[in-house]
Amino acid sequence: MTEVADLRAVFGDRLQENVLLAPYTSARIGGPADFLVMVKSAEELGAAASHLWEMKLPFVMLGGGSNVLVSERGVRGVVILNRAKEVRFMRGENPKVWVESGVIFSNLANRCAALGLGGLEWAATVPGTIGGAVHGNAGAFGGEVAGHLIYADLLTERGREQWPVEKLEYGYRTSSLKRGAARAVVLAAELSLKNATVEEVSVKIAQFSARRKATQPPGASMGSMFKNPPGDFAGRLIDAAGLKGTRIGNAEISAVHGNFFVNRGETRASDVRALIELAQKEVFETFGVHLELEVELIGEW
C-alpha cells in the first residue's frame, strides 16, 4: 500500500499500525488508530504535522486524552501522540514559563509550586495537556488559560507563528482556533506566573485538590462532559433531571457529579454516546436547555 510506504519513509520505526487508543485516554475507552506516531518535542511535532499536511493525510492530535471520547471503531488516518515536554522557567519580577504542548497541565502547576511560583494553582486538578488547554481555554476553580497566556507558539500552513492571547479570542471553553480560524497545531505556550512561596502555592493546590476529590468521581471518567449553560451548571441540570447514577452498558453518569461520566469496566464508546444523548434529551425536555458537549468526539462514528 503506497500510503503505508510513504508514511514509513517519513517516520520510519516511529510509525505504529493498528494501535488501540483506549490506554491513551483518561476514560480508557476507544478503538484502534490506523497509524500512530509519537512525538517528543515541539520540533518533532511541527515536522510531523507539516509532513502530513504535505501528504494530504488526515491526522488527529492526542495529548492527555482527558477531553475526548474515541469511537470503538477507531480513528482512520494518523494519530499524533504528543509527548513534547520541555519546560523553561524565567524568574524575576514578572516570572513566566515557556512550556511545550505535550506537558500535562497539572504537572506544570505542581512544578511551579515546588519553585514558589504561583498563578496556576487552579490548574493542579486539570488532567489534560497544555496544547489542549490552549486550544480550548481550559479552566477550573475560577482560573482559565485566557488569564495567563502571553502567547501561543503555533504551526500553521504558513509556518511557525506566535499568536498573542488577544488573537486567540478566548471565550468560555473556546478560542478562535477551536472555532476554526486557522488550521493550526499548538507547539508551545508562554504563561505568566506570580512570585510566591512554596508554602502559599502548595496550600492553595491542596485546597483545590481536596475540593476536587470531594466533588468528582475517582477512576476512569470523563468530565466535564458538557459546557455549563449561561447562568447555570450542567451537573445541576442533569441531577435535577434525575439522571445521576443512570447506566447504559458499563457507562454511568456519576452519582457523585452529574457532569462526569464513568467507565465501569470495558465500556463501549457507543454506550457513552447514548448516555450523552439521553442526558441532552432529558434536560431539554425538562428545562428547555440544550447541553453543549465540552468533550470532543473523535474517530469513526
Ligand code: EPU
Second form
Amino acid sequence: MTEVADLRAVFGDRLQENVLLAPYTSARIGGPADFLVMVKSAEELGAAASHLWEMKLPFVMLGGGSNVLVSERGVRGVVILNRAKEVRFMRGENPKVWVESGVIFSNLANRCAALGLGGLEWAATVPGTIGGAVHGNAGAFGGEVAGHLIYADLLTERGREQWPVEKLEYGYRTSSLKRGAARAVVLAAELSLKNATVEEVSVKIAQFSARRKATQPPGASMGSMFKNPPGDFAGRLIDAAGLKGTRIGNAEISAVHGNFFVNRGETRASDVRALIELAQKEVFETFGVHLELEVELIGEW
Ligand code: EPU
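Next block: the form predicted together with the named molecule, after the form predicted on its own:
Then the entire complex follows, led off by the chain already shown.
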C-alpha cells in the first residue's frame, strides 16, 4: 500500500499502525486508528499537519481525548496525538502565559497557582488540553477560554497565523474553528493571567475542586455530554425525565449527574450512542427541548 510507504517516509518510526484509541480518551472508549503519530512540540505538530495536508490524507487531532466519543470501528487515516508541552510564563504587571496546545489545562492552572498567578483557577479541574479548550471554548464555574485568550497560534493551509481572540468568534462551547471556518490546527495560545498569591489561587482551586467533586461523578466519562440548552440545564432535564441510572450495555447515565455518561467497564461506543439518542428522544418528548451534543463524535460510525 503506497499510503503506508509514504507515511513511513515522512514519519519514520514515529508512525504507529492500528493503535487502539480507548487508552487515549478520558472515557476509555473507542476502536483503532489506522495510523497514529505522537508529536512532542508545536513545531512537530505543525510539520505533521502540513505533511498530511500536502499528501491529502485526512487526519484527526487528539489532545486529552476528554470531549470526544470515538467509534468502535475507529478512525480511518491518521490520528495526531498532541503532546506539545512547552510553557512560557511572562511575569510583570500584566502577567501572561504562552502555552503549547498539548499541555493539559488543569496542569497549567496548577502551575499558575504554584507561582501565585491567578485567573485560571476555574480550569484546575477541566480535563483536556489547551488545544481542545481553545477549539471548543472550554469553561467551568463562570470562566471560559474566551475570557483569557489573547491570541492563538494556528497552522492553517496558508501557513502559520496568529488569530486574536475576536477572530475565534467565541460562543458557548464553540468557536469559528469548531464551526469549520478554516482548516486549522491549534499550535499554541497566549493567555492573560493575574498577579495574586499562592494562597489566594490555591484556596479558589480547592473550592472549585470541592464543588466539582460534590456534583460530578468520578471515573471514566466524557464530561458534559450535551450543551446546556438556552435557559435550562441538560443535566436537570435528563434528571427530570427520570433517566438517571439508565444503562445500555455498560454505558450508564450517571446517578450523580444526568449530563455525565459513565463507562462501567468495556463500554461499546455504540451503546453510548444509543444512550445519547435515548436521552435526546425522551427529553424531547417530555419537554420539547432538543439536546445538542457538546461531545464530538470521532471516527467511522
Ligand atoms: N441538575 C439536576 N440534576 C442533575 C444534574 C444537574 O437537577 O442530575 C441541576 C443542578 O441542580 C443545577 C443545574 O442542573 O441547578 C446545573 O448543574 P451543574 O451546576 O452541575 O452544572 P452544569 O450546567 O450541568 C456546567 C458545565 C460543566 C461545568 C459545570 C460547573 C455545561 C454543559 N457543563 O455543568 O462543564 O463543569 O457547569 O461550572 O456547560 C463540560 O463542559 O464538560 C463540563 C463538565
